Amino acid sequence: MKLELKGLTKSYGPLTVLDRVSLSLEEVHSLVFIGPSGGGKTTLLRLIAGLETPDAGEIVINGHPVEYGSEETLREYRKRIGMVFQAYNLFPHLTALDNITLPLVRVHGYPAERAREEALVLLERFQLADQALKKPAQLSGGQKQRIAICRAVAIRPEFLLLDEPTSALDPEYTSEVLDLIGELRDEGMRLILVTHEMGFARQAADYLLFIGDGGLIARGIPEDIFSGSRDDRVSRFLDRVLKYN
């Protein structure tokens, strides 16, 4: 995945979050986002995703720009790209199998029964097959949030982002969902990924960003960022977050 930033700013009100930030990456297949809470990761991610609209700059990937002007092609390009959020986003009315089905058949244009066949493949793939029939309120939250994964990965998107997945989960479900995401991984599939899980980040990254203070503070592999020469601020970041692991 060629990922490249031009000039990329975006504010909210009086608040710059991302001022003018560059990047260009040739090649990267895992691609991590850390950093201090409100430091702009998500803003970063729901940009690429298309979620949010920059106020100035340029985003390319794989060589196309990110067109935010056309509602069409936006939403063209959302549809070959996947997207977890912290908090699942799973409809609640409807069944694990449902909430992965029903995208496939009103966003892709999927058979119903192609559909259903796709979704019991990866519930039955990620141990989540006698779940199938529940509604969210009847799961534990790793369970939402593997569900969630199960529904971005059955389009095949060209690339899976992910925003703080384990952020609402006790620990015992943040281990089922990295696994499963480093599962994913070391299959072939292309990630962007905000997490403030260090230890997941180091192990999982190819590439990683950290961002703060409106721009990319430092960049590199995980070898360089948490054992290399550091920024004064990167290092104060690591030293408090793994002062207890």
Second form
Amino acid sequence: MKLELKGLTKSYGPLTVLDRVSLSLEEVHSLVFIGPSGGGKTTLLRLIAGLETPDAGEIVINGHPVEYGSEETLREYRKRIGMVFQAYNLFPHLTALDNITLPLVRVHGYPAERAREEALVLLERFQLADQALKKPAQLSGGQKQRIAICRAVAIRPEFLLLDEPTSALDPEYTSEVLDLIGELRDEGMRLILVTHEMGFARQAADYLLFIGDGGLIARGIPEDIFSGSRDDRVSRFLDRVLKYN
Amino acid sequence: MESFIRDIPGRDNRKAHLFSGALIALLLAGVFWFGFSRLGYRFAWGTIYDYRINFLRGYGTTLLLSLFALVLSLILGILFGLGQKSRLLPFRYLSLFYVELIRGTPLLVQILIFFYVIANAAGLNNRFVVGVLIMALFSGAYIAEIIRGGVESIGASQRESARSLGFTPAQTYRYVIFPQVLTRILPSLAGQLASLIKDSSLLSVIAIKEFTMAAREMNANTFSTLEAYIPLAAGYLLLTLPISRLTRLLERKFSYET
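Can you switch from the form predicted alone and show the form predicted in complex with its partner chain instead?
Complete assembly follows, chain above in first position.
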């Protein structure tokens, strides 16, 4: 996946979260954003997801600029990408299976029977078949997040965006979700991930962006970022988060 | 004694419940009996028998009128409940004015104004229809608030997730928001139906021949006030008690889900 950011700026009121961020990346398979809370990682991801509109600048993915002009073009764009949220965001009134099939049928026009088959194949593959007919309230946090990931990949997205997918989980469920993400990555699913799981970031990322203070503080392959980084904001952050690891 | 009046967790308390229920019923009966004995009222239950057809017809009218009004008020409630958030400003203000005006004024005043001013000017002569319209307008404002609250109770995160999946706003309402709102507001809607049935008693002031009107007529002709109004109360309870049971049941059923 080719990703270009050109002078990307986003403010919320007086707070400038991203200030003229520019970047050009060729062929990354898994891109990971790390950095302090409130530093702009999630905002950048949401801009890429087409859920927010930049105040200035543009995002070009695989040579195509994201068209922020109208809600219709953005909707078409969102249909081609998968998004996973921190708090799972499954629809509570639907079973796990229906959570996956609803967008397939209503947004992507699959016949009901085929949507069901596709969803069951996915659930089977990720050992979730037993949970297919349960509602979110009956599932563990880890199961909910894995089903949310299934919902996002069922539409066969061009790439998958994950916003701190393990932050809302009890620690015991973190690894099952990370395992699933790792598996998808190994199968060639292209992904952009915001995470605080440094071990996973290090292992799964092709390329890392350290985002904070309104822009990119550091960037590079994991080895470079984690071993003796140039910017002391990065090393201070890493010291803090890795203190008890 | 303790075990007779306390709901002790993890124990079979059916006897205690029965005891307390009976105790309160007896107490109430005692109060009424005392009140009536002081009054020295001589009941003449025979009179209501003469008026039974009137009462039954009125009962039927009240039921039918309430049901029609409920259906109509649901439509109004959905329209103006969503209207309060509409981007079309005239429609939003119409919704806001409607809800605030109706909820902020007495039903009696609304009935009189609607009947003597609006219905009169519009040439509406059928009192039953006027009654249905008034009750629908009245109840619709309350249902609008119930629906607005229900829609707002669906978290922003779900709209967001629908948006990220490529749902249009209409699809989001149809497949994500409404199904959840419906289960959440069902108990309140059942409660609204009970209110509607009771509140329709005020329609007797414009001489709609509903249940309360039957009692008023009998009272006017025979002066058997209590013989007319006690059966009236019982008649309303007969309708509202099952609805209130149903409301509790629905509340319990849906509290487990979501």
